[in-house]
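One chain comes next, on its own, written as structure tokens: the form predicted alone.
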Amino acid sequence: MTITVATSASADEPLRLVELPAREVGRRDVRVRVRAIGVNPVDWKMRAGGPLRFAHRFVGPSGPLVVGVDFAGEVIEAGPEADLPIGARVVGATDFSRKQLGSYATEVVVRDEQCTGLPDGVSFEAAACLPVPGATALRALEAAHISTTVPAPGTRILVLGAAGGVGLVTLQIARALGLEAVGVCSTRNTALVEKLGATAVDYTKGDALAAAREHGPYDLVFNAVGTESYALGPSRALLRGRGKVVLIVVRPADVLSFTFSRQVTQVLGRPSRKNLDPLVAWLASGAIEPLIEARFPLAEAERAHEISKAGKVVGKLLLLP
């Protein structure tokens, strides 16, 4: 047997197709047929070389490097101590420390503790584009000591990226728990952010930050862009007391932030059944709607990194193997 995944040998080489022998199922492992394939930026920063690329190398599984994460579709295989019944619809993540191979496949096998069901009116679509954004998203509200089931009445966030695939579900996670938000956009995105409940700041009309600090202060400044366009010290002015700004991306000039300031910390999101339970809640209702930009088959897999490089996607990319 075997499947046919997206690999690449350098970030130099265009991702391509290949065959490669299927995995062996554990006893508490799942295989499912993939239907769906979430595309997040840690996909192609794994290619560029950096930390992740050194820790995929040190710690992840020999052989070519599959590439992805976030993932939809069928169990077809289970071990005998598997609770993921053959035939249950499922979203899930791989996880490359667990010598698993990536999600840009046909197949992965995973542990089950890796996926949770899906009720039969939630589509695979929809479902694989939540896992790393919404991990990352609950482990932002985790890390500002905001609660993710009855938070604090008048708890206010800010969120910079507010377009992007973690920052719209990010507003809706805020919407559904009932959290005051404000999230920084360019002019054609404004009426989306306001449409998910969330008032918007037009980064194309001036400091952004000095915009948003007539809504302040915030528990949380989820900043999903970098401290590039950021910059920690004005973002950090905005907190109010135990607030704490959050990074996903972190340069080596923000190291002192971490290392002198209780005030800032990064979070990396890790898809596991306890994240994906509520997220596939909150889809299952309606609080979570998706937005799809654009869906690629797997062969394509190359052009949807270029497109996600290039930083103006709204919502999510997929590709349909």
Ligand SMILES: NC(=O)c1ccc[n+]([C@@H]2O[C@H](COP(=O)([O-])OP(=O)(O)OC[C@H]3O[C@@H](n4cnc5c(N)ncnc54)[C@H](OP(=O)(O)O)[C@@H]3O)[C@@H](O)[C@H]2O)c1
Contents of the next structure:
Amino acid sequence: MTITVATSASADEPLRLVELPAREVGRRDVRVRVRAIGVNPVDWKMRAGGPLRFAHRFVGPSGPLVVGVDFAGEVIEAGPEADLPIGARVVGATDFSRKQLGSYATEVVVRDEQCTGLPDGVSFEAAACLPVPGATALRALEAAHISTTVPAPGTRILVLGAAGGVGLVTLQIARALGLEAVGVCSTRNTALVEKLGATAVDYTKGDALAAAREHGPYDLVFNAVGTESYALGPSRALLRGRGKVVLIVVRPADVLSFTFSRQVTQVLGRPSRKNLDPLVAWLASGAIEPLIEARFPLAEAERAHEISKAGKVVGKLLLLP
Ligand SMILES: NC(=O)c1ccc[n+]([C@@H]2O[C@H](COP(=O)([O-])OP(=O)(O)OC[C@H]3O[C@@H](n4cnc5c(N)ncnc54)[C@H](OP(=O)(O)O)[C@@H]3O)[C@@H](O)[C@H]2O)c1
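Previous: the form predicted alone; requested now: the form predicted together with this ligand:
Expanding to the full complex; the earlier chain stays at the top.
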């Protein structure tokens, strides 16, 4: 048996479809027929090199690099101890540190705890938008001591990069939790940010951090863009109490800051059933409604990467195998 995956021999070569032998299913694994794949910037960053690619070389699976993390689909085979039955509709994420291939594939094999079931009303496409962005948003709130179930009244967050995959889901979680949110985006996205219940700050109109000060102080400054665009000093100045600046795009120069400042931290969003469950509940209730900018066949994964790299995607890109 073989599966079709998107891979490339080197970072410079375009992704193309190849056949690989299907993986065996372990005792607690499930084999999922993939129906939709959410594209994340990490998918193309992993191809280009850097610490993640380095880690993949050491602890990841051997063979060609199959990128991709997020997926939704149907269980078509289950190990004897797996707690998801054949036929279950699921959303989940692959993990190369468990020697798993990435999600740009017609099938994935993952541990049962890396997926969760989907209610009938939730589409594969909507679900596939969620794992990495949603898990990252929840981690950022937790890192700033903000409860993701019953947060303190008056909790206020600032999201830098509000219109991206991570930013939009963060604003929707904030709305579901009753947080006050301010989102920094460009002019074309201010109406969208306001529609999600947040106050929009347009970074094309001047110093966005200075403008955001008028709506602060904040319990979380969630920087989903990077410190080149939003420096740490002025970001920290917007905090109150035990508030934190949370980074998800880290430059070497930032490491000193989060090592020595209690106000700055970095997080890694790692999807698992524990964080997928509340996200799926929000999807089912309509509290989270992913915005899908475009869909591509898996064979056009390279095109999706080119668009994602340009840094202007609003919401999510999907691949359909
Ligand atoms: N550490 C982790 O676990 C983790 C997890 C997920 C993502 N990430 C990283 O976080 C970053 C964001 O991820 P993503 O999935 O949200 O990316 P994305 O969907 O590609 O984000 C694109 C959005 O960024 C906005 N943007 C670009 N420059 C901006 C600026 N200067 N200020 C405000 N917004 C700006 C754009 O909106 P405008 O047109 O309005 O500018 C665009 O809509 C990526 O670098 C990704 O690799 C890290």
